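Only one chain is shown below, in structure tokens, and it's the form predicted on its own.
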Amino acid sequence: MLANPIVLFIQVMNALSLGMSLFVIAAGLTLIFGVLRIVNFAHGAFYMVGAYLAYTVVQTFGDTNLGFFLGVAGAGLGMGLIAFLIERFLLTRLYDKDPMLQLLLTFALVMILRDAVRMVWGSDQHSISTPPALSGAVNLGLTYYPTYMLFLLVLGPIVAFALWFGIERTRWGRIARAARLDREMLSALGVDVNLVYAAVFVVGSMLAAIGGALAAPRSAVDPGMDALVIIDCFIIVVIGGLGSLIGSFVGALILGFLTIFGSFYLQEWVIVASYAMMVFILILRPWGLFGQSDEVRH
């Protein structure tokens, strides 16, 4: 089937679109770990909450272009507020504690948020329609391709560039990198490190929620939607290297292509192939493709 150039082209586009969709979510996980050094198990739950918040906004304003984009913005802002409260009242108590306590906290947040979603929205599946402006298909010459999938494909590089520019070319980015390397020295220079940590956690969580809102037109919104995406995100950041933005970008592309093309050749074994690829890369480079060993980092 893939010998057909049109089918091959469509599957390549699907792989790129899937990879970029996953990157938006995984980038938040990478950002949080890169600065706070916290492996956030609740990242998938933030993705789920974002999808539900977007659903609520769309139900309020209708299945219109305005309703959809307000839903995406509302998901990010709403999750940003929740993340700020979590960081201020929970995470700040654990920064200097055993990392295992941080893992237990974020895992507990998964349970809490999942039950909260069931209490507010119920256990039924919901859906969001594709906005009218992004419905239909675009003529790419060789064939037509869904407009919404093309939108997701283009959005990924835009988010990647925005994050890269913010981290590498702005004062805020320099402060965030300094907070990762030496929190005590940065604090001694008069920078409010607690505020930096809160900002990074909020931005990373907002990316997860926005990813959930953007995924809602393509998948069902239900209380279990966080389970698979958090696995995919961890595979991406481990492959690319914990804390590496370019690593997450490349890792998302790798997983996107493996998922789409693996479904043709490996079928139900595709998830096994994802784990096998992750293990293989870790054997060659224990810190990931673009990560750095502890000795180099320090």
Contents of the next structure:
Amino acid sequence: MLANPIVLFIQVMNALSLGMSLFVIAAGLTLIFGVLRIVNFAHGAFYMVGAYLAYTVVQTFGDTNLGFFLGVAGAGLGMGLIAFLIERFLLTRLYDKDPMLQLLLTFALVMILRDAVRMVWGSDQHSISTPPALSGAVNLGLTYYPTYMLFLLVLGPIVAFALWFGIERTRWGRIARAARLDREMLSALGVDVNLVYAAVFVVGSMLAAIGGALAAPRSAVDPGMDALVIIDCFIIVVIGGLGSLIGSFVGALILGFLTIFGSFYLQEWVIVASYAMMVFILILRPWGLFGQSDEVRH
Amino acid sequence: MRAVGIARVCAAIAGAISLAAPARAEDTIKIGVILPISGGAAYVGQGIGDGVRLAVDQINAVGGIKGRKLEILLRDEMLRPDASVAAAKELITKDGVKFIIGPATSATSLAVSELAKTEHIVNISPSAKTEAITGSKLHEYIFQLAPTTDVDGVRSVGVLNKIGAKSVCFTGFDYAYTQDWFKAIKANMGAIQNAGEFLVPLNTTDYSTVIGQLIASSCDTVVGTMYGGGFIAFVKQAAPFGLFKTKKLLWGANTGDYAVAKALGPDFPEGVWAAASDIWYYEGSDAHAKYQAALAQLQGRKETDMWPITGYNAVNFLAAAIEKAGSDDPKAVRDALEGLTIDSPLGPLTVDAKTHRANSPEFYGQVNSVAGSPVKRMSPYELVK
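Give me the form predicted in complex with the partner chain now, not the form predicted on its own.
Let us now look at the entire complex, which starts with that chain.
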């Protein structure tokens, strides 16, 4: 069937689109780890909260273009505020403590947020429609392709570029990179490191929530959505290298292609394939494709 | 230091759990209920649980069974066989439960049934459909109320013939229910052609590949089993490719229910053939009207969902059997259940003495927009027994 160029083209586009939508979420996870050295188990829960916040905004403003983009913005801002409070009141107490406590805390946040979501929104299934401007399909010459998936495909590289630019080319980025290398020295130089940490955690969490809002028109908004996405995110950042932005980008593309073409050739065995690939890459490069060991980094 | 810290956390959690265990009245009949309470299928657990509560409230309101009230002990199955078995073990050993209703799905129900067999606990499976539960895995203590996949298969082929399907392709989550239902359809579909089977892992989030395969297939009808959030995601991803314009759809896994139709709203594909174990707009009998009114009050909305009737019937079977047996001894109750008939909201329902199956009736119909209804629903529909 893949011998048909149109089918092959659609599947390649599907793989790119899936990879890019996963990248937006995984980028937040890797950003937080890169600077704060925290593996945030609650990242999937942040994604879920984002989708629910977007749902509420869309319910309020209606299934319009404005409603949808307000929903995406609302998801980012709302989750950003929650993340700020989590960082200021909880995480900040644990930075120089046992990493085990940080894991316990983020794991506890998963359970708290899951129950909070059920208390606020109930256990019903919800759904957000594709915004009118992005529904339907566009003619790409070879064939028609869903507009919304094209939108996700284009958005991924834009987010990647914005993050790269922010980290590599701005003063704030330089400070964040310095905070990763030597927190105490940076503090001694008069930089408010606490603020840097808070800002990075908020931005990373906002990416999860925006990813959740953007995923909503292609999936259900339901209480189980966090568990599914967090596994994909971890696979991406592990194969790409924890803390590496370019690694997440490449990892997301690899997972996108593996999911789409794997489910074609392997059907229900595709889940095994993604884990097998993760093991394979870790044997070859224990720090992931673009990761560095702690020794190298210092 | 680390080990001490972890031990302290564990101790604190253990303390909190033991404090949370509520004090219980002495002489109640305890019913263990194992359902999905968290995760994507929580709405199913909520629904079945509502039915259980309604039946228990009604029975307790008239004094219980021979003066003994019923007490519900609800546990989360988390859609995982291991979690379900752990919950069942705890209910049996710690709470002394002799009757278990649930779990809700085929895989988890099979797992708990194995435990019921060795522990001699009466286990009523309210909603799981795989025929293995009372087929190859049948034992003395398991009873299955939902129509089994082989019965569903025959009913579904009836729909396929009615809509003039010539060639069918199959898609769905890869699990026991899908495999058994498809097997039953294929065994009964006669001259209708099988154009291929395209399965995805349970709880997939991306359906692009399978949608591409379905569109490329020559079939005129798609038979599918994705449910809940999976169906919602599948529909929203398939619609822009025009899948619903070119092919007819027959969907299993109770897609004729309120929950998914409400969530999808206008995005629900027009004209899907589906089934549901109950519908709030059925006006065929007084018994159903009475049941539906009570349920609507409990759920706080007029449009009740289809799951409660499964839990409601399960409790009423159990209560009737305990009453008939004159004791809560699991062996006596099991014997009483065989061949027992109750008046369900959809008419008399009997557990077959040999097969342990009730094969409850279901509504079949085509989901369409209906004037005056806020959500799409089956119209026309028929009650298939």
